Every structure is written in C-alpha cells, then in structure tokens.
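One chain comes next, on its own, written out as structure tokens in the form predicted alone.
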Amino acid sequence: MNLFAYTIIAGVMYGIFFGLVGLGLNIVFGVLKMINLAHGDFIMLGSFLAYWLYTLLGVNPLLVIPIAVATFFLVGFPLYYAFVPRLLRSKDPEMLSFILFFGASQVIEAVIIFAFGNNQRSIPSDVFGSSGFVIFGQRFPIAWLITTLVALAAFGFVYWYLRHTRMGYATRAVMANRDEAMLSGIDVNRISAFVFCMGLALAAIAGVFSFFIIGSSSPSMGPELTTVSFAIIVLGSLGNPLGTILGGLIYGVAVMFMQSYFSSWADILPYVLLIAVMLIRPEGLVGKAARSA
C-alpha cells in the first residue's frame, strides 16, 4: 500500500512537471502549426543556464526564472524573425519547419558538446533545504514540491494570458483560424513572434527545474525530451495548451507505475502512449475543447 500511494503522489508531481515540459511546444504549435523539434534542446539550454549561474554565482534556481525568461525572449525574437516568416510563406511550411528545427537541434547539441563537453551536470536537490514534506504519510524532497508549484504557476500564467488579456484573445483567434484572424485586423506576425518566445521561455523554466525531477542534465538530452513532450501534447490535444497538463498527468502517473512495477519497460512508455492515442483518439483527449476554444 505504501508503494502504491507513493507511486500515485509522485506520479502527479512528475506529471505536472512534464506538463510544463510540453507546454511551450504545444502553445507554439497552436499558433504556428509547426512542431519545434529543437524544443528539448531549449530545455537543455535552460538547465545549463541554471547550472552555470548556480555554480559560478550561487544563484538560487528560483531567482534564475526571470533571468531565463528574459534571456530566451531576447534570443527568441531574432530567431523568429530570421526564420519563421519565411517558413510560413513557403509552399510546404510544415515539412520545412521539421527540417529547420531538426537541424537547429543538431547544431545546438554539437555547439554545447564542443564548448562544455558531454558530461552530465546537476544541481543538488538540497539547494532549497534538506527538509522534506509529507503527503498522506509519504515523504518527498522539498525540491519536488517547489518544482510542482513553479509548473502550476506557469500553467496559471498561460491560462490568465489566454483568457484574460487582449493579446490572449488574439492568440486564441490565431489558434482557431490564422487567416480569419489576419482578415479581422489582428497582427498575426506579432502574436506569433510573442508566442514563439513564450514557448522558448517556458522550455527554459522547465530546464531550470529539470535537475530535481530528471536528476541531471546533458547536451544530448534534447531529442528525448522533445519526444516525451510530443507524446504529452498528443495525449492532451495538439494545439490546446491547457490540455497539456492532462497529458502530463497521465504520462507522469503511468511512468511512475512502470518504474515501480515494470521498470525494464519504462523507457518505451512515451512511444506506446503516442501510438495508442493516435490509433484510438487521434484528436487527443480534449480535442473537442480545442476546436471550440
């Protein structure tokens, strides 16, 4: 019974974090209808930023959040305007985006390996204190609780942005129909650039706290995180950012069950979930909500 309770609670926290991992990828897809195959590499870059700030300057990961958000926004705008508008004007933007972002993923990984080596890096989990916390008689590291709260805050921000701001209303209009949004006078290019940068910033936040859930960071972790992110957003529904938390919860609980009871099969779970959803419910678990948003 103790193992079962631990598995459920840990799976929920694990899933909320991985919902954050997929959130940036899904919000970008919702607006641009492109899958950023370098998404996991931007998560990796966020983790390296946190690692170096902590190692060199002793900056607490919570204080890295505004630094990471500002940095990735500043990087995101020139990246967007250099590549994405040209992709959208091409005859086959989806295929070209796959090629571009796949190439970007390879370049990012190669540059980081060349600059810093391929060693794994980590931030000690006691950076937030050595005391744990107890839920239903099960003890967990305090770093897990803080990571969960940060992820929930990120989801809360995205919900507030989409439902309670003028830019959020415009973003939802672009998600629903890009051409109609343009005809109605919405600056689609500006909205797309902002959401692209937001997606990178959310990836960076996930990277900052990845140490406490995943355990370590390495330059080669990007493609695997992209695969997991894609599985999660397909579970929740492609193009529905708030459905990502449902996909993350399902993934997190399933992974914890696999690790607890069938550990040798845990690595193939993202692919099994992805295939199952595509065969049974290709629109995702909340696909109708996405279409009516």
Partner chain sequence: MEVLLGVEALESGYGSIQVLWGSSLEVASNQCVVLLGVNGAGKTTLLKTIAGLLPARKGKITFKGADITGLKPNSRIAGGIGYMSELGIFPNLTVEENLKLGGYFRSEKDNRKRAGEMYEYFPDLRAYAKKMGASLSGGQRKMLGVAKTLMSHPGLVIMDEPSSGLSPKFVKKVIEVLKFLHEQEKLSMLIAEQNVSFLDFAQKIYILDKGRVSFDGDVQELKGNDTIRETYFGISR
Contents of the next structure:
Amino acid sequence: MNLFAYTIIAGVMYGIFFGLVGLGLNIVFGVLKMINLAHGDFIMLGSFLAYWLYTLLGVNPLLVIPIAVATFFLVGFPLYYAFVPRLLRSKDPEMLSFILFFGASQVIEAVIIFAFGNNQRSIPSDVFGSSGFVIFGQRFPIAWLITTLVALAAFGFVYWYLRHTRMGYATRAVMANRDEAMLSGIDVNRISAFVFCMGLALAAIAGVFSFFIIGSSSPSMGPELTTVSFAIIVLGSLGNPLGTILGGLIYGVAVMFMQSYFSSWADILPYVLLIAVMLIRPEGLVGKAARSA
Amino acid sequence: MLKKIFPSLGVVLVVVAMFLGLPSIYSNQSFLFNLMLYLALAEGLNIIYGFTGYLPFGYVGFFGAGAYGSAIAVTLLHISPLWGVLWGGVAAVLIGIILIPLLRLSGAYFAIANLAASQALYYVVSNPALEKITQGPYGIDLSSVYNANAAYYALLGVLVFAMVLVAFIRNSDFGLCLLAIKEDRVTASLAGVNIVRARSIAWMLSAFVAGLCGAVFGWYSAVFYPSTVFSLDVSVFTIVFVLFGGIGTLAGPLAGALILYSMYNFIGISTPQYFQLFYGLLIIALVLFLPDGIASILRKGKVYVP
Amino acid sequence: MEVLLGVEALESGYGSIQVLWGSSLEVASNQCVVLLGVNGAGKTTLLKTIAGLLPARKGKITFKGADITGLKPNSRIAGGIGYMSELGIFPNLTVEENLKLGGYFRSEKDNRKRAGEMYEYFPDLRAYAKKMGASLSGGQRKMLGVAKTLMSHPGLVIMDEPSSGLSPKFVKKVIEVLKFLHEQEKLSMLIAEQNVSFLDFAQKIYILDKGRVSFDGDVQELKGNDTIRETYFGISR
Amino acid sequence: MSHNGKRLLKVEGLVKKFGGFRALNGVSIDVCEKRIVGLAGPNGSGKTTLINVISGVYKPDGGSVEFDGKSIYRSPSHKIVHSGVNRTFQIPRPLAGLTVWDNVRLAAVYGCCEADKREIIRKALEIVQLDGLKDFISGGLTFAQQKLLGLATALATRPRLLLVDEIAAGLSHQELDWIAQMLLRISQTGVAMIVVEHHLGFIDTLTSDVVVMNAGANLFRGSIHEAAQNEEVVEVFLGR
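Let's compare: the form predicted alone is above, so bring in the form predicted together with its partner chain.
Now the full complex is given, and it begins with the chain already shown.
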C-alpha cells in the first residue's frame, strides 16, 4: 500500500512537471499550427543555462527563471522573424516548418556539445536545502515540491494571460482563426512572435528544473523530450494549452506506475501512449479536431 | 516511354560499375560499404517519401528490424546469412504491416508517430526481459558467419534492387498513381485509385528495402548492438541525403548520399558534431531556399533528371 | 459625392493563380454598393485584397483619400475599414468575447458602451452573451458578425456574402437590419453577394466576372440590361 | 415527372451533417438511364454536398444511395467510380504538377477496365477539345481549361452516370452554348447526368427535368417552365 501511495503522489508531481515540459510546445502549436521539433532542445538549453549559472556563479535555479525568460525572448524574436513568416507563406508550412525545426534541433545540439562536451550534467538536488517534506506519510525531496509549484505557477500564468489580458484575448483569437483575427484588426504577426518566445521561455523554465525530476541533463536529450512533449500534448489535446496539464498528469502517473510495477517496460510507455492516442483519438482527450488523412 | 527508361538504366549501370571497380582502386572497403548502404537506404526512403509525401522519421525502425530479423534467423534457426538477408526484409515488412494504420495520419503527425514507433521497437528489442531471443542490450554476435566480401556484394545486389524498384516506380502507372495521391487524394480516388492499397504497397516496399539494408549491415558488422541499428542518426542521415538530392527521382537521392556521405567520411568522422552542425544548417538552408533539392536546379535548366 | 474607398486596376491572386485582372470600383461616403458575381468570379479575392489579407500585385487602393495599398491588414482595420468575412465570427469564443475582439484596438470603456448599443440593436445576443458563438443559429451568427464588425465604429463596412447559408426568411431579415443600420449609423457598405435580393437596397452595383468588372450602374440600368439579366439570373421570360 | 428507361440512381432521404448543421436533410433524387436531370437551388441549399456524398467524397449520415440496383452508401470513392459514377468539380482540382495527358491517363488506367487505354485517353481529350494541350502541365491551364480537363478525366473512367457540378459558372455566353452542346453529345453516347447549376437557363438547354433543392431537401421536381411559375421556387431564387 505504501508503494501505491508513493506512486500516485510522485506520479502527480512528476506529471505536473511534464505538463510544463509540453506547455510551450502546445502554445506555439496553437498559434502557428507548427510543431517545433526543436522544443526538446530548447528545454536542454534552459537546463544548460541553469547549470552554467549555478556552477560558475552559484546562482539559485529560482533566480534563473527571470534570466531564462529574458534570454529566450531576446533570442526568440529574431528567430521568429527570420524563419516563421517565410514558412507561413510557403506552399506546405506544416511539413516544411517541421523539417526546418528539425534542422534547428541538430544545430543546437551540436553547438552545445562544442561548448560543454557531450556529458551528463547535474545540479545537486539539495540546492534548495536538504530537508524533505511529507505528504500522506510519503517523504519527498524539497526540490520536487518547488518544481511542482513552479510548474503550477507557469500554468497559472498562462491561464491568466489567455483569460484576463488584452493580448491573451488576441492570442485566443489567433488560435481560433488566423484570418478572422487579422480582420478584427489584430497584428497577428506580433502576437505570434510573442507567443513563440513565450513557448521557448516556458521550455527553458522546464529545463531549469529538469535536473530535479529527470536527474541530469545532456546535450542529446532534446529529441526524446520532444517526443515525450508531443505525446503529452496529443494526450491533452493539441492547440489547447491548458489541456496540457491533463496530458502531463496521465503521463506522469502512468510512468510512475510502470516504474513501480513493470520497471523494465517503463521506457516504452510514452511512445506507445503517443501512437495509441493518435490512432484511437487523434483529437486528444478534451479536444475537438486534429488533422488526419 | 522508352526514351525515359534509358537514362535510368544508365544511372544503374554507372553505379554498379563504380562499386564493382572501386575496391581494386580504393582499399577502404568499409567506407564503400557504408556509402552503398546509404545509397540504398536513400532510395528506399525515396519510395515512400518521394512518391507519396509520407516522411518516415522512424525509418531506422525497419533497418533495425531487418538487422535483428536476419540475425535471429541465422543464430536461432541456423539459416545461411544470404537467406537471412531476405528474412531481414520480411521482418521489416511485417513491422510495416503492423504500422499501416499510421498512414491514416497526415504530415507531421505521421512523422512523429513513426518516430515513436521506431523508439518503441528499440525499447522492445533492447529489453533485458527478451534476452533469450534478442540478447537484449548486449548485442548480437554473428562472427561465426562473418564474410565481409560476400556481404559487400550482397549489399550491391540490394542497392541494384532498390534502384531498379525506384526506376520502375518512376516510369510506371503505379508511380503516377502514387504521385497523384501525394498531390490530391480526392482527385486520385475519383480517378479510381484505391488509395489505401497503393500507399500501403509503397510503404511495404520501402520497409522491405530498409530491412534488407539492416540485414546486410548486421552481417557485415558481425557484432552489433540495438543502439547502433536503431540509432536515430540512420533516419536523419537518410532524410538529409534524400532532401538534398531531390525527392521523387532516381538520381537525386543517389547524388545526395554520394556527395554528403563522402564529405562526412572525409571530414567528419573524428568530430561528428561538425557534421551535425553542418547538416542542421544545410536542412534549414534547403527548406528556405531549395525545398526540392539539387535536382530542381537541373530541372529549371530543362534537364531531364532520371 | 466624396469617394471613400477607391480601387484602381487591382490585380491579385493566390500563388501561381491570378484571380483579379485589373478590377476597379468606388464606394462613396454613405453609399451602399453591392458587388455581384457567381462562385469563382473573384469577389472574395477582391475583398481580401482590399482588407490586405492578400497582397495587391498591381493597382492601387485608397481609403479616405490616402493610399493604403501597402498597409498591413490591422492598420487598415484600425484606419476605419470594418470587415465581415463569410464566417463572420469566432465560433469557439463567447458572444461577449467576439464583441470585445471586434473593438480590439479601442479602449475598454468605449468597448463597453458600444457593446451596450449592439445589445440594443440585437436583443437576441444579450441573452447569449456568455455562450459560444457556435451555439447560435445561422441567422444569429450573422447578426453577431455584423455587431462584431460595428464594434470598431468603421467608416466603411465590407461584407462577404452575408446571405450565405441562410434561408430566404433570414436573408430578408439581414437585409432589413443592414438597411436600418445604413440609416441609423450613416454606414457606407461594400457587400459581395450572389443573392439578388440585395439589389434593391444597393445604390450602386458592380458585376464581377472572371476577375474583371463587367458592369457598373444602378438597379434600373441593371434591370434594363438584357444580356446581364440572362447571364446572371438564367431565366428569360 | 418523366420516367423513361431503367432507374440508374436512386437516392432516398439522404442526410449529411457537419457538426450540428444538416447540410443535407433528407434529400431524394433519382436518375434514369441516359437521362439528364438538372439540379438547381440557391447557394448553400446543398447541391454540391449532394454531389460530394453520391461520389463518396463525403460520407453520408443517413438515408440510402443505390446505383444500378446496388447500394453505394458510404462506399469509398474508387469503388463508386468503378461501379460507373463519376463527377466534375465546381472549382477544378487537377493534379497540377502532372501533364494533361497524365491526368487523364491515371483515370484511364485506374478507373476503367477497357484494354485500349491510349484510345480512351485520346477520345476523352478530343471530346473536350484539349487534345492540342496534352503535353502541358495542367497547373498552367486556364480556369476554364482545367474544368474541361476535369470533365475529360471523369469521362476516361467510362461512367454511366456523370455528376456535373456548376461547369458553366464564370463562362461567357458563347462558351456556355459550346459546353451545353458538348454535354448533350456526351449524353447521346448513353451517359446519364445530374447537372448542377445555379443558372436555370443553362439547364434549360439540356433538359426539361429539373429538381430544385432548398435547405438540404427537395423543394420541387418538374419542368423548368413549371419551376419558373412555382411560387416557392421563385421565392428561394429571387427572394421576396
């Protein structure tokens, strides 16, 4: 019974973090209808930013959040304007952007290996203190709690942004129908650029805290994180950012169960989940329509 | 019609002559073997991506299935390695049949689902729980049947098969029907084309070629691990070669693989990241400036590309 | 009469397909203009090019005397062009949110007042304020589309087939509403239609045929012109 | 209503929903061998949706479709084509990267069982007078030529029933006459047709048997001249 309780609670926390992992991918998809295949690499970049700031200057990961957001907005805007408007005008934006972001993911991975070497890196999990905390008789490291809170705060922020800000309204309009949004007088390109950067920044935040949940970070972890993120947002429903948390929870609890009871088959889970959902319910668990041939 | 078959035939003959003649001039057989391997894989991927537009990110799954299919046949059923190659192709086709439902997905969704499928296959094969059959993560040892020269010529046979297949598709009604499906499914089906059947056939042919390649690769390597034959790099390299050369032609993927793999080998092998960086930038540049590959430059000059 | 919108020798299209081949038209202040044409004649392309959704390949678009040919769509909308597409609304957002987006670049206070006026014009919408656009009936959706477009106090309203998908009864109602608004708000309108019921309400009519304007004049001239009558209504008596 | 010859197509109570919207709401229509039926109605009345459902492009949600005594309800398009039904598109959709000849070749190879494919292709192109353009890339044709190519591809599958969707839209007066003559010639070779047109005058030159649809259902069936007198029909067309 102890193992069961541990599995559920750990699964929920794990799942909330993985919701954050998928969140950035989903808002970018919602606005641009493009799959950022370099999403996992941006998570990796976030983790290396945190690692670098921690080992060199001893910066606390919580303080890395504002630095990461600022950095990724600075990087994101030129990236957006260099590639995306051109892709949107091309004859097959969906496929071409997919391939282009794949190229970007290769470039990012190579550059980070040049800079840091192809090794696993980590930040000690007692950076927030070595005390633990107890839920329902189960003890967890404090770093888990902080990560979970950060992820929940990120979801709260996205909810507030979409529901209660002027730009958030505009963002939802662009998600609903790009042309119609343009005809309402919305500067669709500016909104898209902003949301694209927000997606990258959210990925980076997930990266900053990835050490405490995944354990370590390596330059080549990008593609796997992208696939997992994609599985999560398909589970939650593509293009519905807030649905991502549901996808994350299902994924988290399922992974913990597999690790507790069928550990040798746990690795295969995200892939099987992804394929199953795409074939059985491509519109996701709470969504409406997705593309199929 | 005949006018168009001759250039294709010429291309096939040149490639065959090249790989028959080169070993006596250039002694690095392993380079020639790998080059041939990517030429064949590029043509195999071309069948599904070039003619139907489905981008198989998990193409390596068939490669790995071929390597393991033949290795298991050779080690457990004691079949000769040459027949084992055929078993590898069959194993890949079986995986292909299981994955046929994925063809219902379009564009990027198909690509990601296929990637996931290849990863899932990797985790199944490398699972210690299946050690009795696949040796799990510990890899397979085929050194008892190792014969580098035989494997080299077997691969040449596979390459010829792949090229002839592509040349045939390109010049046949079946190729026309695949191109039609790629361009407009509705129009194609109103021309009487059974879309599900046609794309499934292309999918299985493409899988078969990759399976044969994987099988010969396993034979030539003598010892291999799941992480080698299911490495995402195999998909990535093949896709880059095909994109660079130009999809839907016989010569494009050959040229792409020949140029880029040679470059990779002569510059890149000591520090693969240089090449990863180079490929990444190349992909971005291709998408932005030359989405139809180098073959499209020739085509603009009104040159027929076989 | 003062020219509000001027379109001169406009050429436009999608990718390699050119749809408009030098179309010209004018809308004067306080005038209702109907652009008639069958499916595929290029009506939507013309309207989209005026709104800036498609770039003009050749020709010139002026609004209130200023050249707007190169402006981004949002600047044109903010400059006083209201546009109601065939879809007209965001089905996945609530009625209230639709209205708010209609006045996106105006102040919150202004929007609240204007939304109040819209609820006066269309009492049905008030009851559905918190409901999704998709839950409205076809006729109500068109009303919401009109209200959403009017939120920004446009000087000119462009509408793409306001009758589409409506039964004759509702088409009649839409026309009544537009007539009323035309008088009430001194609106200028450019309406693309295939439905001939809109003719009587137009002060000027253009017919678009294969991307070119093949006729311009008023209703009397149109009715007196036999070829056009036959080509566009089919039955000659 | 004239019923000469064997009933080829029988559609009853057909329903097609898009979300909550019933684009077809119980429409019925039948066509006898070698006859032409005109299908008219205002925009959005469901004419094109009906063509799309009969030809298998959309899957229906209720009712029945029988062709030559066999049900083709929810059959895939290629099977419907093989059974002898084909259609043209209002907005033509040729395989834009392929030549005119290859467009028709695809249909001749996959859509019909006769042996002499070249002859079928040649004849189809001759009927629509595109034989001079056979080596052109079809994406470069004009709108009107692409419509004719669509007709040629449909003919190359040797249909017994042809569904013609607004082929006249956007054509000039002379072109209209020419197309009408062409359709009549095709009909004389034994092909039955449903001709969808917004434009009643065009239908008038082809047949006197017309079905008028409104809001996804039947409104009227009879001769064109009766239709022009019928108050309901006049109302949906011209408004009141």
